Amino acid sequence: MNQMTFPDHRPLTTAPQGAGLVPDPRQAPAAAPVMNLTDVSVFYGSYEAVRNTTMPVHTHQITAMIGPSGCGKSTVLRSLNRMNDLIPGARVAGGVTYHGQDIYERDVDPIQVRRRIGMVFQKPNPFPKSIFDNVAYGLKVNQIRDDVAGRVEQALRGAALWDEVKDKLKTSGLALSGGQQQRLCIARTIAVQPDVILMDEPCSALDPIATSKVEDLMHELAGQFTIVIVTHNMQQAARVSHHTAFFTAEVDANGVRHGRLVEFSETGRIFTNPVDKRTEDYITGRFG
């Protein structure tokens, strides 16, 4: 199996102390897509869970996926780094390209895909290891051996966690609070310097204060990474994202539900002037 060829991307950097406020990334101009989905359908066995999704993922911006439960948001998210490959019977039809290359081509190594397109899950999932070893885990798996300590510190700084844990790096990651654990998982993801970060409802298990910290972190990370987030919280989508994709579930003539992308646009337009009435009905609380 051939390894996928990827373009260079910026190393993880930390703004110097006293550098001032981080600009709101939502004010950035539209960037070229780093990924494109074209007529993507996802099947579990014979069941078509998501049907014909076409949308871009813009570079160094945040894309939010919203919609009611069962509309296929997380299924589409997992298709972006081939996580669905791990589900028996799952398959993806259509095209998912990363910098123009189809990630589902037969000679593409899915491990290399996930190296460049990382994932942060709904519930914090630190390993039963020290804080240091949690962050270093991806480096070891990817056989990155140079300056491991420096890379761990950079990742923890990038996840806004360094100051809270620098004196207890040998402590178990499981001893951290829920919000800290989620930021630890983000540090573990960015330690290998991915290009894209996928976040599947990363704040659903967190309290409002921890949620605010993770949202602030997303704003900062968008300067270095492309982020795609699934969220049930429409206010969160409005706060953090540049673009929003609204999904819903349609019932066919046989009574079977299929997830469908209804509308994709700039977040401000989705929430103030949606084109499709189904989008308007959802964001105004008429259904969902």
The other form holds:
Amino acid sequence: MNQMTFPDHRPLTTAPQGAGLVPDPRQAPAAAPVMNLTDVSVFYGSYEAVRNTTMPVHTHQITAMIGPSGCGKSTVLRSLNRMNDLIPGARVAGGVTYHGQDIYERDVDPIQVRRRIGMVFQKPNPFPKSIFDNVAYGLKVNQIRDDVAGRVEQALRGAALWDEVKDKLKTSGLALSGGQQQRLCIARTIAVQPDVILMDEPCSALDPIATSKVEDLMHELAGQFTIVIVTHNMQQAARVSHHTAFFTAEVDANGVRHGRLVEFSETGRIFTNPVDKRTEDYITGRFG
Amino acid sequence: MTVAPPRPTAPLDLTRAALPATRRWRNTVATGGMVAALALAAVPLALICYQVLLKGAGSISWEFLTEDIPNSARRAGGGIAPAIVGTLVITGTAALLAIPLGVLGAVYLNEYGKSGPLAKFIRTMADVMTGVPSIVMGLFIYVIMVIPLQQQSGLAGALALACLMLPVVIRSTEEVLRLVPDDLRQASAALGARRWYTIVTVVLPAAVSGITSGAMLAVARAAGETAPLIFTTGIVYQSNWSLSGANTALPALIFKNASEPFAAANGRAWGAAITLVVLVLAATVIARLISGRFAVKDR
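Target state, the form predicted in complex with its partner chain; input state, the form predicted on its own:
So here's everything in the complex, that chain up top.
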């Protein structure tokens, strides 16, 4: 008779098992947060997609945004570097400050904002250019002309991609695998040395091995950059982030759905001892 | 305990014969239909090439390509050099006018205007212009340029052809620009690039192959036009490399010589037809080579 191997019979919750998985904030957020959201609402035309979000983004830490689909977490993320400007009809109300300055003030140039607050997208989107040119693109945009090759190498090393591509820098970025393409996009982003990196579900198109590489990378990058990540994967939020914001979708009295921030706290706290019932239901997999 | 899937009772038959007969014959009929349609579409193409080569190959010689056109169509000998020169000068100028303007117009429509009222208006006008008969373009240039100046010229012909090419270039380029993924524009914007920089360094290079196809289609169409040139360029028997002064072109030469009853004229028309086909082919190949240098390979 076969020896049955019993699978792990722990309940299928997505909460981390044991405190060991929860990263300790490596440095207490003693300094002022690099970004602050105050009563941020985002509209698409007359539709209010997200209501009244207030949360900080702490310096050199990883902040995760989690929540069900349609809860507005990506929308909030995109409001942090004015990417919503590219969507016709999108409008942001409330205050988003970066080092104390409101980035939605009239005389703020979104280009200046995006040069300091970079973004990595859900789907790897390398340019149809060579690997080298992909990374060098941001340098060209920002008119950095000294030691381009060195900066490209440094960025590719920073994105843990250098050893895999150092012999084929001239080949197209599109010839890489999905996981490599995403790390190429991260290299492209860090090459211009931004202050904050926004990541919009950066691993959702990747397999588990590529995902773990990107997560390791995030840990390394957090020493240098402030990272905000949107993820559907709660274990990922638990594994990588220091702070977590839980969003949900609500239906108001008129039957209109909109996203809302439910709870913002240290990640360990959100996953082990959430204040709000909705957070607890979501992270333990119980709904309604 | 999981339930085992039911065991198949008969041995598995995964051959084509096991499919229902209707599915099999439908597939056969559909495949056959597609092959037949392709063959039917290829027949006129092959016949045209065959006929042009058969009738025209005999007249091609160095003298034919380099000598002036005889003053009288019935006289044998002479060449078609002035018409080749005219076609190169007039079509070339028209392409230089229409392609940059058309590409920039398409960039406006797709990247800036989008679905705004001005963009919608321009798009509609471009569609209407595509449908305007080419002789109307010729008449238009004749009225606004040739009559006031009392002078037919290569430039007037080039302008008429440019009017003809412009809407084709605009619409084909816009369609290609629309296919460039928005992801790329966003990635560029997230790096702090301005819109024009993104367009020049990312969007246009990604679309250059399609833009070239559209532009060459427009050039080929313009190179074969007779009607817009009848009023605007006139006729000459010696090569005229300048844009001023009357000129001639291959389609006009073909028209004139093919409508004569003389064997020498007919032979000259067929020879000119081959020359025109080869010129358009050469222009397309050269454009492909040039755009290939800018285009980025996927692999």
